[in-house]
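First, one chain by itself: the form predicted alone, in structure tokens.
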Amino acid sequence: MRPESMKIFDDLRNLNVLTIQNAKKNGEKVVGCYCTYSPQELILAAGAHSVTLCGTRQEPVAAAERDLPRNLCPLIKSSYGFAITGKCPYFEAADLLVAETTCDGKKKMYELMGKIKPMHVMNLPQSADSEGALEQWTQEMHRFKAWLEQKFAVQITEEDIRKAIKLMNRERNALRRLHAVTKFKPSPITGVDLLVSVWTKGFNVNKEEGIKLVEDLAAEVEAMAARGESPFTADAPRILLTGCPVGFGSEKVVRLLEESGASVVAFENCSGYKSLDRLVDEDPNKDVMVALAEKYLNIPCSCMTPNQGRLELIGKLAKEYEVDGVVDLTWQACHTYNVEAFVIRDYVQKQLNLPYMHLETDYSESDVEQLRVRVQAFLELIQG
């Protein structure tokens, strides 16, 4: 049982490709982002369509191998292994590049990529709350802007970033609707479905028939819900995913799980609803680039420290969503997540009461049946 409406998103995926290269055609000029820090309003202002660069596949990884160390965490490995191979349309199409010193392993990556591509890296304060962090975030969002203009020869007005800033906050409204689908119970919808969906949207350029796509694919999910339809068993334990991102060609945890007779309801993570839980404040008496700031200083990556609104979101998620355990995945070599498991773990059992599993892995497919053992023993352990 699957939405019709998932038909279109499984085209998306060559349409984007089509629309990119056509907009390119004319002339428009096109920003790729590799993370949720890009603040991709300041993107659409400047005139420019913002896209999503690839880096959740295995094929590219050997290729990334013979210039990046090979115990490297394979998303990094993935994005560089797209940009110099030139199998990523959406690389191939932009004209800049945005990235931030989220982790030391992207930071040294993102310098060979420069070489490819123009690229602006934003350096990231390492805690949203420490003294001074909000007042260097804000200096961040003006140096970009001003790289924007002087790159694109345009002036962004502050009208222009508000208009943006509505705009955004209505995709992620959008979004926060289709990802409360799956409150009801059980699940309406799977969540690979839910997973594909939300990563597909990522490549659209066009924000309006994105914004359209999402509420359609909401609306009829929850048509379904009300007719008490769903691809699950009343009974299916429902699980909240944390830790790294996850995207189309890496979602195999997503899938081993469903296959064993699990729900996937929540996704905490950054490709989930980690960019999500904050809007940006319309406020027209606020200083706009301070509002952008706050929005994107307080995404709860492992990258801060400490990372207290992790811990905050989870517990929101695991009681807005009733779910029955909670897994953590982490990519092998990412170290804030990997170390950051300790305190997710002790805050799932002890605080939540809550079954936890932590899971690392690579997007290889060469531990399968190892994970698969791993999580039938889970999905057991909270069925009792």
Contents of the next structure:
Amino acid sequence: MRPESMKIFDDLRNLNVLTIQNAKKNGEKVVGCYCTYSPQELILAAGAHSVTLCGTRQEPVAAAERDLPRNLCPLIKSSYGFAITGKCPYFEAADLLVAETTCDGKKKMYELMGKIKPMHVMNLPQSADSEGALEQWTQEMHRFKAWLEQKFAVQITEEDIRKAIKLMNRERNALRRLHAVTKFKPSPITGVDLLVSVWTKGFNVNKEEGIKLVEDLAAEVEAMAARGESPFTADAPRILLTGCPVGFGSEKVVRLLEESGASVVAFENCSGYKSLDRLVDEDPNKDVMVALAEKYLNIPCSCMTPNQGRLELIGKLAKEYEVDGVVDLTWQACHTYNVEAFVIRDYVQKQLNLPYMHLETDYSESDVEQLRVRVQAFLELIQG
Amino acid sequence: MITAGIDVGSVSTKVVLLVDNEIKYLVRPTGWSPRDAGEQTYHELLAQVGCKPENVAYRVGTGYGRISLGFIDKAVTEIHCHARGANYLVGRGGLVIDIGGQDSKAILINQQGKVIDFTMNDKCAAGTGRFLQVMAAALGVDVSELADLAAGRNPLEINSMCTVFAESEVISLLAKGADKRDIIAGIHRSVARRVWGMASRFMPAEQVIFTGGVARNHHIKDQLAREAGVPVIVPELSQVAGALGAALYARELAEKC
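What would the structure be for the form predicted in complex with its partner chain, rather than the form predicted alone?
Shown next: the complete complex, the earlier chain at its head.
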């Protein structure tokens, strides 16, 4: 059985496009983001909409390969391909783009993309705990704020930012509540539906409406769980997915896992829980830009070195969601996640005593059957 | 009790009938229809053994063609079937290396034959039976002749992992006048290195159990033993290890019914 509210999320994909186009017609401002490091609070405080940009589909990859190397991660190629082919309505609607120096592939791609639309790249420190990192990242927050003020000819007040922080924290809390529904055994919602709803929400320009949708879905699924309703049998292996971001169009591994009888209950990746684990400090006595910098700097992305935070988060989620196995997904040529897989394997197998499997693939369907063998064998291993 | 394991691989189809503790088996080319190959080989073996289909208590299918088999009771992945079969044939745990037609895998099993961890080659054909087939064709020899031709020769360096580029490399070596047998030795060494590169993460293991069609090539076995530094065992029935594992699963599942 599927939650009724999922139909709203299914329709939302078309609706979001209309909403963004209407907003545009009304002269409202739009800023497009790719990454969870983008401080949406500053965009909202500038009176603009913040939207996620397309980058989770295979279609535009071939177009991107005219300019970009083939041996590059599909997420970067898809993002760039959407930008140059005009097939992403959110990219088309965006007045400005914001990005961060996360991995090398992305940051060099952003240089090319910056020729298409005004692009601001925030210089992300590569080590969250290193000396001066927080100061540097706080400076980057100021630089981005000044850029938005100049581009949109607005003044961003501290009050605006504090208001936006509260709104974004509410959104994070709603999403956390939605993620937490899979703690029920068996999970009342499929991992694919959870992923689709969280992903679709990212394209929703109206924050208040988006929060309400997520809360309604969470409430409905909680009620289903209370009635003992679930699409899974009690013995379905519970999987934690970690690694590269996953969105609609690139959910093949989640789909394969669930088609093979597993229940994906936790998404540690940045399209899932990674960016929700920590809220922005709302303390009125705290410098608001430092509060923002602290939150975003502590996202445990593999571009950080070292990245102990990811291990801690995997450990925490594995326990809270009572998982039976960990699947680590790397998009081809994503060096940071691919190399980190070595450390994650060791941690999951030796510290958490859980079965672990690393998969490396891209957005294409060419290897689905090979992946299916690995996925099924992994589930057989879990089930003994 | 009679149980059956049907392993439909990309190159050959293997069927094992477990008649109490006796192993009966048959190997046939898969051809273009995995479904027909599985079904025909199964019925052919039943006829040979003189057993009626209704007397088979349980059937487990494995291999890439397992999903197309309509008559099986359950499908189990080749990872677990090879592990189970290898453990039965050798009677101990270790590192199972299976090189099949379209993929190669390394499976770490404990003393009870339980799978601890596994890995498979990604997408491309490097280090698989297919790689050897293409190279044999380029050299104008039959795959079954490769091992004897390579034995005792000086392996030439084959650098490319990509089957198509490696084929070009082989053709270039021939053009330069290199000895065919040294080239074959080089091809074997490159397969062994490629597979060991994938499998070595599971060391230390006290032994390697080599299964799959390529295990019949004694020269690759020797090359693999050089890489591994531990004994490499090729059980007599190594080619049907997957089908045997499937039949053993079938027996276990039949007993549960």
